[in-house]
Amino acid sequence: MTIAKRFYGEGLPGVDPASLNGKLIVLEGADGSGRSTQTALLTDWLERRGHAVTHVGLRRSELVGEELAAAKNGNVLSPRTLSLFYATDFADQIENRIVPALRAGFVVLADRYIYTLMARDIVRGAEIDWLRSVYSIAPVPDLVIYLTVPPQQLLERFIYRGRNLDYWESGMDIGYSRDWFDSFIRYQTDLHRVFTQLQREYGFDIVNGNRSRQAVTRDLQARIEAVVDPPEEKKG
């Protein structure tokens, strides 16, 4: 059965809806889950079963997307200037990309989404009211699925490709400890908590990421298949 869209709040004025005819799957996870990477092939998958896909994520906004990139640089940002910094970026996609796309009966493949923006706010000590009403404009996915990864884990992935820590992703500007490991480990520690939370309150799928990449992308395509192909729609 297909179940009609709708808003977290009160939506973006003037939207119906109604007319969103396709389908919104979000891929949640921590860098170095290997998120991006099944974004990518689940893209290829889809186009292959005939389906029209595009993609969001963050720092994505043609109207601020390069301008955080370029703030973020500074590592100078307060908490509340950063997480209204993505809010922003994220509201412009919502009303240039996600409902157009929804309304053309797209596939709209998200690489994160607001949960990954409420967690990290509120490891920062944001208020979670405040992030529901900042949010309430979301489209409501029709599935999201948490790639979990133990922080160890994902710390050993990046040492083992040779990439650097990000300041932010490490929670650097936190305050944990003057070490980038041991400071990237408590912060990565802190999110899977309060995504756990958040899984509770926003009922997400939550698939083991620390598997073989075929074994994850069988499981993906096993729960979006059931979401973008469902059985009564195969049958009529």
The other form holds:
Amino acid sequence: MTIAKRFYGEGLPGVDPASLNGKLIVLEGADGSGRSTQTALLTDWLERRGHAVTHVGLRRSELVGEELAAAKNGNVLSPRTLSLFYATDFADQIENRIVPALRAGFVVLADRYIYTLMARDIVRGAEIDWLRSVYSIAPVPDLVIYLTVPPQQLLERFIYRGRNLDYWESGMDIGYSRDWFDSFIRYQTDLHRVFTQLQREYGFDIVNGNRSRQAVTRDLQARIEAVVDPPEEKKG
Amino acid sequence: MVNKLPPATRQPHSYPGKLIAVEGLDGSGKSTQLYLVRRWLELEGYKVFFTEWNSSSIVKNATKRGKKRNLLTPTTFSLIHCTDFADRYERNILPMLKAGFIVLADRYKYTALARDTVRGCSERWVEKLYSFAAQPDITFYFHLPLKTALGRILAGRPELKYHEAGMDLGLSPDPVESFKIFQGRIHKSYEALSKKHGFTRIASDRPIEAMQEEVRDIIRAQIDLPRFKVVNR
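Instead of the form predicted on its own shown above, give the structure for the form predicted together with its partner chain, please.
All chains and molecules follow, beginning with the one already shown.
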């Protein structure tokens, strides 16, 4: 069973959807939900099985990565400008990393995807309609996994690792509260609500991330295996 | 204060200010005409604010980098310029419209619409992308025969920049030839936009004074100017 790789919208100028033979697998979830750990474990597992893997994430483009980092530190851009900056960064990665890798038959592991970008903006009051159109340039993934961990649990993980709360991940720019912890809980709760909304439209697999690392890995592997090594495509 | 995105605007806007935009090919005389409008309104004592379509350092750096590594695609080219426009729009144009100014824009979102669709972006996508920007109260479209426009531009400009000449489209290895084809397509694109968005057409192959007179007449007829008088205290 081969599903032709499609785009959410009209696609990208000059890109033939039929040429995208690889697999695109997306891991979504809050900071502290175990995305990075699982990505590393899944990479080992996939490579052991003979799959070539490439990674993409947010804010990693060569095009505007620097400017975006600077803008975030300065907090001088309007929400719309910041939103478009992220879209530029992401479009650059779609065209210069994701599409070439899919063309070459790679498994692309995306540490977050357009849904995080959309959810962040929706929580800040953006129209979903506008975002849906902006991100219609994105290829439809073969699998989207949303790792859920309750906000309280995320906080405990942060504290346990001796990490400070991040200004943006705590939604401090939104102005829920001057208290970081309070703001964090409310922001993450809102994000989760929006993700649940997006799930209905875009169809994610919701995976409970509030379990042992091994249990989560096994769960993810089973779902990914069904996509990258479906029984009828296995050779020898 | 909650820092929220303003809603996408549909026409017409309901801000107390007015937005007048000029569009057209390079060499169509639009900047000169808008400058004269600006001087006229300022000297008559109206609340007027001028803004032009130029790239910020953010875009300049990114496009420079993109060009060097051949990273820019039609989509990222469009998005980076929209990012820049959004910054200018929300920082300059929108507050001025809310403050009740007559905002004069030398090129507006239609510049991007014309250019990006020529580069291959979907028209629907680019239009939606820019849907947050208010529809102008008047969009003057300065039109002239393509040949005249090309002659004017090429006479005064010995060297064409890469993207300006549309070299990224691979139309021709010769920058001047590429520029001619590229401008021809933009011209066509403007003509289509003009119909679709109801631009006010101004014929550009006339003396400056005649054009300015027509432009001022239209502004007087469509905008209740006394409402925008600066009140002396």
